[in-house]
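Just the one chain here, the form predicted alone, laid out as structure tokens.
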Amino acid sequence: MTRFIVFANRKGGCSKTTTAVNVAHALAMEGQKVLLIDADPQAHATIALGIPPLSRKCHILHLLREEAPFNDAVFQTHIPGVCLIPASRELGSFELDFSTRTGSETLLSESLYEDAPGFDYLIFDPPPTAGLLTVSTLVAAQEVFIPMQMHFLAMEGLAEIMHLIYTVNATHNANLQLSAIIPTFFNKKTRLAREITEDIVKNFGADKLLHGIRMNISLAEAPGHGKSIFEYAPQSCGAQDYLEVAHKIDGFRKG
């Protein structure tokens, strides 16, 4: 069965995209099929993978206004098992244009679904935003996980992204939950750290908490090579603790 998961957070810096890239990679890894869902206006998931914005003919937004089908939309990448729907900053226009419409939450979902069960994963990478993309997102997806760093206005914007998923949950997708936060930037030492840990544990329960990504600057290297961190640096840090999240996340399958 496709699982169909969104990295979200409404507070930007976050490592959101980093981890979607890097998750879909490990997955892929593991032999799953990955469809990854770029639905920034600022096209960082594509760009990550060395893809520059507006070079496909087809991306996100023909999708979304229906001028081109599933297929058009999806391409393979350079990274055996990741296939693509890439973004382009004129995705801002659907923002303007759909989002008085009715019924346009459901866009994205129609659009993915009947040809859903050709990957084992959907994953999601929403700008930083409770705007029309994130929530379409939301619709779509079955699965949140929410990557954070550690300091506590991140806490707020812990707090936003919650409310905006349970606002999904009531009105339009019964069937999207909480899977699990992931720290990033993370520095188990530090009072910080520990105090924030404690404090998600207490609230959502320590199933809710993933392996911490450590600071690396491998992490934030990579991009700016159109490479992921187990093309760029697969020794670091970073490739290790972004292993163990993606087993973990396919743990949840299997479990």
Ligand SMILES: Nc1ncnc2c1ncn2[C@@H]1O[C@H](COP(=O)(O)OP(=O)(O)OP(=O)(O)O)[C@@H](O)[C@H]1O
The other form holds:
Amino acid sequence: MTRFIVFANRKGGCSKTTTAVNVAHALAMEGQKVLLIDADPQAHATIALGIPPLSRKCHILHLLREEAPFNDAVFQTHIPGVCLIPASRELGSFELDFSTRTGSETLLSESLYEDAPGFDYLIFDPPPTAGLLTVSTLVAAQEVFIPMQMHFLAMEGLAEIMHLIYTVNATHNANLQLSAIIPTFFNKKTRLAREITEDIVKNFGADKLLHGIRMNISLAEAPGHGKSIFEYAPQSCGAQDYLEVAHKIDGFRKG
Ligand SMILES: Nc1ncnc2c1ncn2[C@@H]1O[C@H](COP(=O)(O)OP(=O)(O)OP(=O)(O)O)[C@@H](O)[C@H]1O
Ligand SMILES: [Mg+2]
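Switch over from the form predicted alone to the form predicted in complex with this ligand, please.
Zooming out: every chain and molecule, the one shown earlier first.
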């Protein structure tokens, strides 16, 4: 069965895209067929995979506007097992044009469901907002993983994304659930990281906390080369951490 996963957080720069790209590659290395869906007008997942956003004729906006069929929007990346529906800055117009139209939130899910069975995983990379694009990914997904820094203010972002999940549960997608929180830029030696970690365990349970991703400069350098961490620095701690997280995600079963 295809699993629909979103790495979401209202907070910017918490490693959503880095996690989406590297988990996608790690799952593909385990033999899974992955479709990564760049749902962010910043097009960072597209760029991180070495694809200049305007080089593709079709991207997610064409799919959402029903101007292109699924197969035209899907692009086989240089990574075996990883396909991408790219984004471009023009995607910002979707929120402007469609936000007030009824039913806009389901356009993404409707454009994907029929063709998804060819993939083991659909992974969404939404923007750091609570707008139509993020909501569309939550309507389309089944499982939410929240990458977050173990900082006090990040707990505010966590509360916001949880609220959004409950709203989408009530309105469009009763199946959507929080699968786990992924600590990012993680340094277990700091007292703050320990305190926030304990707080999460107390509120959500230990099973909702995944292996932390350590700060690793190779993770920040890799997108500049259009490579995942497994291509750019396979021996790095970033590669080790993402392999561990992807392994856990693959072992997760819904319900
Ligand atoms: N563990 C890490 N160690 C070092 N740098 C990291 C790590 N994770 C992410 N980065 C870098 O931090 C920046 C933000 O990460 P990323 O773009 O993945 O966050 P994001 O949540 O997708 O951001 P946005 O909210 O803008 O979409 C990027 O430059 C990325 O390369
Ligand atoms: Mg991003």
